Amino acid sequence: MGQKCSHSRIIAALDCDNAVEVAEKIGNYVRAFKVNYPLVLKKGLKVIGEISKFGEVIADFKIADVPHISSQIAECAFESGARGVIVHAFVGSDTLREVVRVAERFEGDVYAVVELSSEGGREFMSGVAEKLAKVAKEAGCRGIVAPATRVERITRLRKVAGDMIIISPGVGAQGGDACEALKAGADFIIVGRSIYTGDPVKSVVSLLERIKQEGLDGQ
């Protein structure tokens, strides 16, 4: 991950329609950037090779299906240039495990959502949230996807998912705290309309500063 900006822990969410515009303004700020769905409806799956252009991309498609189907849609983000795909850990590691195996073919990534950053993923997710992690694991996904809103989960997930990557969104927008997050155990942080809505380079310039200051750049 991250050959742009090889030290920002910053991952910028891209839901938004001038997309493409917002990347090539602060590809050299962040560490890669997060599409989603509503995006790639839109634009078409193209819009990831643009992106891509200005930085690695992180197909956010929360990948939530049998395993022949989980591996399709893996398939069609990684041939669209698309560096890491999100799956759902509750799927199960039958598909996890088809997911990674096409990652492996692209050298790609792999990262499952373990526990939502909205309020509904306290309602069954916190539950299970470190049994997803573990099984997210052993099926071979290089991360996991934690809450930045809740940061002492991210604290309890790193107990068990040791050297993988914890990616956290909810920063900014959703009430989640870019330092708290990484001083918790996240690695990289999600932040989107904190940074795209007004001026992206000074907000994402901003949040690195202040990062640096509290001695959590990475460097």
Given for the second form:
Protein chains: 2
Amino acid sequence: MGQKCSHSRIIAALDCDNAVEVAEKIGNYVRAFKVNYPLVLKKGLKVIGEISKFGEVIADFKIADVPHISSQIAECAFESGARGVIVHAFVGSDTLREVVRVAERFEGDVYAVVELSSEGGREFMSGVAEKLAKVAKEAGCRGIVAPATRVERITRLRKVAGDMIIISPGVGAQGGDACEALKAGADFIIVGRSIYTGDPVKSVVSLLERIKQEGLDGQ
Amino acid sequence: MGQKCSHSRIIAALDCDNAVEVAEKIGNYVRAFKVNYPLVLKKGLKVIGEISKFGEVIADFKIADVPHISSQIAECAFESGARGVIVHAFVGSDTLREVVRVAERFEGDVYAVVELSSEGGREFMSGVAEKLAKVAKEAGCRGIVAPATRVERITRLRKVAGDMIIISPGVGAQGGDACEALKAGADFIIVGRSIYTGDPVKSVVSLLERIKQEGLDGQ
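Can you now output the form predicted together with another copy of the chain? The one shown was the form predicted on its own.
Below, the chain from earlier opens the complete complex, with every other chain and molecule after it.
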């Protein structure tokens, strides 16, 4: 967790080859890091441990397999130092429960995707996203993943999510606006390309300032 | 592809730590190997290349991310020697198209999951599985993944799938029957634990014989 900004509402998606370097630079300004498969497949699971030196890591593996495979994937993530994993709710409550069971052994968190931020997320997920959030809650997930690209969806999902954490990807390069997503009910926004493709510190500080100016920094 | 049994309708799921060893033993008896994340995360992407010495590899990554991440995951698989990847259709047609586009560069195949073989597959996938198969077909997927645990679903999905290949997991440990799945319309059955937990050659030869006895060996 950041020291300068423990109240930061930014989760940095490190979908870049120099992920560890970026993590070291911005660790003090973000709430957590999100890593996903292209990075982990290229660098190995050890990259999770390396990044976790600079902040909490959420393994965005979008786990979507049958229960006995999904639980093994979650184990790989937590054993490597992740504090959270992301799973798809669409695959059903048995998988969700298994992944939550693994997370509990590691005192980790599970976040369930209920609707992807991409256009395709509208096709089969939007229509059942509220139901997915309900199933995720019942299974013991700590939070849900909802699209900052469609903030009206965050508002609707917040009603079902209750006190679950909502984390929202799609800010920046995908078109979503950080402040709009937070206003709509997201607890944390996930920002990737617009941080790591420029000057990471400058980008993240600038974003933090804007969030503060809008009175959304939670202080 | 196997030499002794090029007509084999078995795809071996190598969800075991000694995957390369098992692959070497049974390569001549199966149509392809299926590997998934727990193995690849533990052994590294290079395990795909090692297994591919003994037969074609399908990377069962159940890709379920936004398009620009999904395409990177597919690239990792194909660059490592996979001949096919498995993607989830419920994430929408944009992701499917992106993964197919990557596969085409490698002359590889894409198989789309339309319904998981686990119980949770009934909750949100069964009801839209036919639509998912249609979307997968339109996106250019080579085949779909449909549950051998519910053979009546294979029969229904075959009607939508047309000439797409149907591969069916859930045979053996999960309760599905190989011959029933083939009769229902699957082209290939995916068998994991019931092969690698015993004597792999004995198990796979025994299964091949049973398929032949039932006249389902496609010869």
